[in-house]
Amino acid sequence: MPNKSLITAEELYTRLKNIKVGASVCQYSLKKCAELVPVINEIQRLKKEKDAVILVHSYVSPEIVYGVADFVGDSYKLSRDAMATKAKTLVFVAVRFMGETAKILNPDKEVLVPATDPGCTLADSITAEDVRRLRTEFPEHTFVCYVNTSVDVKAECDVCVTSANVYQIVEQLKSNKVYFLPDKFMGENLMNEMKKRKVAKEILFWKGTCYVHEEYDAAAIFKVRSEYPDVKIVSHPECNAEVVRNSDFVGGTEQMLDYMRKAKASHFLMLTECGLSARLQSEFPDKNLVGSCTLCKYMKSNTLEGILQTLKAPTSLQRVHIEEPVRLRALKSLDAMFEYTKHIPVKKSAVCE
């Protein structure tokens, strides 16, 4: 019998011959997949044989989110999954700091990174020493990381957030005073929100930014909307405050693909890494998006031949290794974020406000 879990070039083709973003990385032939599928059935080969699940951020190529994912979205939806499934290893082809989230969760099953340069600028702006002194300077504030953020910062913290529940969490905090971290362009967009909320904060935050969703600025939108007039601006709360104020949309990376699944507009302008953006030509090829791509090189360092030398002789720096005080110090942050979560209420539809 013919094992289920293989592809043909065909079926893959199929799955990505809508892909246009970006250079030609992210576009397919008949027989640029007819070279990926060899890889491709190793790695579904190997880790069955590893008793491993593949779970995949929506940034990495198209080829492995369609080729050898079990489970694709934003790391906070991945580690999730990664609660929820029985495997022993789990394999998180995205960054660092996503891996470390998952072993945080999962301190008894093997986690493995084979990104081959899984930094990335916003986590990589803060450490848990800056943390520790600016506790010290601001003792009476309530400590809010990102979820983008090392295990070694989220130890220090009160209560992680996402970028689809941030506003809902600070609302709900008893502190009205709130120093959040590392992004300053979130910090500000919260600050802005909840002002609009009239929820009355005092927000301080630090001076981290994705180098991704820095570079987009107002002129752009302008641009785009100058020649279509009928475009729909979805931006990621990680843009700075004058691109969230002139988006029709604004919110996570699921939040994003779910409104643009729903929302009924002839063209589209994405601001965020051009990952979600082939994830919506490959499944709503009738989507017309308008614009730039733009790439993160972190994410992008994930490969196939990565992911299948990590399958099969990961080294030390492919191993998430979290010391257990560390772990648990960190646990309680997020702990205190799905309590938090509790109480919001479930919507319809995902919008961000």
Contents of the next structure:
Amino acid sequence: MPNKSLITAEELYTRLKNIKVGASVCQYSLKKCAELVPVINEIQRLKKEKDAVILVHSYVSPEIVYGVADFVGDSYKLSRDAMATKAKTLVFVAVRFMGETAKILNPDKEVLVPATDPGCTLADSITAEDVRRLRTEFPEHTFVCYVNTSVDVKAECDVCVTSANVYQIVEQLKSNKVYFLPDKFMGENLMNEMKKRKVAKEILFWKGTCYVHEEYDAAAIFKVRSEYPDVKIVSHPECNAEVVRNSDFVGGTEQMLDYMRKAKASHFLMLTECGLSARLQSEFPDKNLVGSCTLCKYMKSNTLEGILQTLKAPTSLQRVHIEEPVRLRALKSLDAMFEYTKHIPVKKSAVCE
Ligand code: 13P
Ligand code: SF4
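Got the form predicted on its own; any chance of the form predicted together with 1,3-dihydroxyacetonephosphate (13P) too?
Every chain and every other molecule in the complex is listed next, the one we just looked at coming first.
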């Protein structure tokens, strides 16, 4: 549901004042909010004029999440939101593979990606050519791709998954031979989780990593646990297996927020990108964050000015274009994902309810 009204500096400050993560990048005074408001309100005006909606991943800067987002969430929820909206233009404030996913699902809509550096170390770790070679090497395996892949890679795979549904989908697969790509840590976590659930599957995986999540190690968890005995450790499945084993909850970014919304504990260590910690501080100010977080330079290459420029006059690089034959093949892997998850309800956008 689009934000309808213009915002004041005081209203913006109310949403941003409790955010303390990411040093000066994500800290706000009333004066800073007053400087941001004219750009925000120009974006709101242009959005209506151009029949556009703005979809925002939780990792981008808080002034974007709380200033201009119509939809905010994780990659799974945003892909559902992109399908549900009737707007003509989707401005995908995240990284390229997420904009591509929206375009695969909405070929008749204009999809724009304002990030100046829209990469992702996972999506960039594997090519369609790599997958074609792997398929000849492992012809009996079902190829499962994480959503953090390019459209060309999705087109070579059987089913797509996100961090929110990877375990449920792989558990349901008929084949007992699975090739998971591109995240080696998520692949290991998937293997361990299937063993825990007593699901017999041979799981092979590619060697990609997320440069943000591979930074975390279990030593940080042990240190925090010794200082805060009631702390809950909440991690993303892109973290390594030891981190995951020592966590109280593991899930996609929206599931992590949900867990913390319901948890009784007062201290949390979040092992994921700083944007999610910022959402926690803004939306649950009575819960305390301990430890530090890491920034994703790709997600953080989105700015309010970049969104404004994209709405005014997108460059050809910012417009997502996908050749139809590739789109149709990639669509099959996304359709397979939606088929496996059709019984799971999708939550409404927290920012826009
Ligand atoms: P989510 O789908 O959990 O939001 O994760 C996307 C991502 O890029 C994590 O690094
Ligand atoms: Fe990619 Fe990691 Fe950034 Fe997510 S946090 S977009 S996986 S580089």
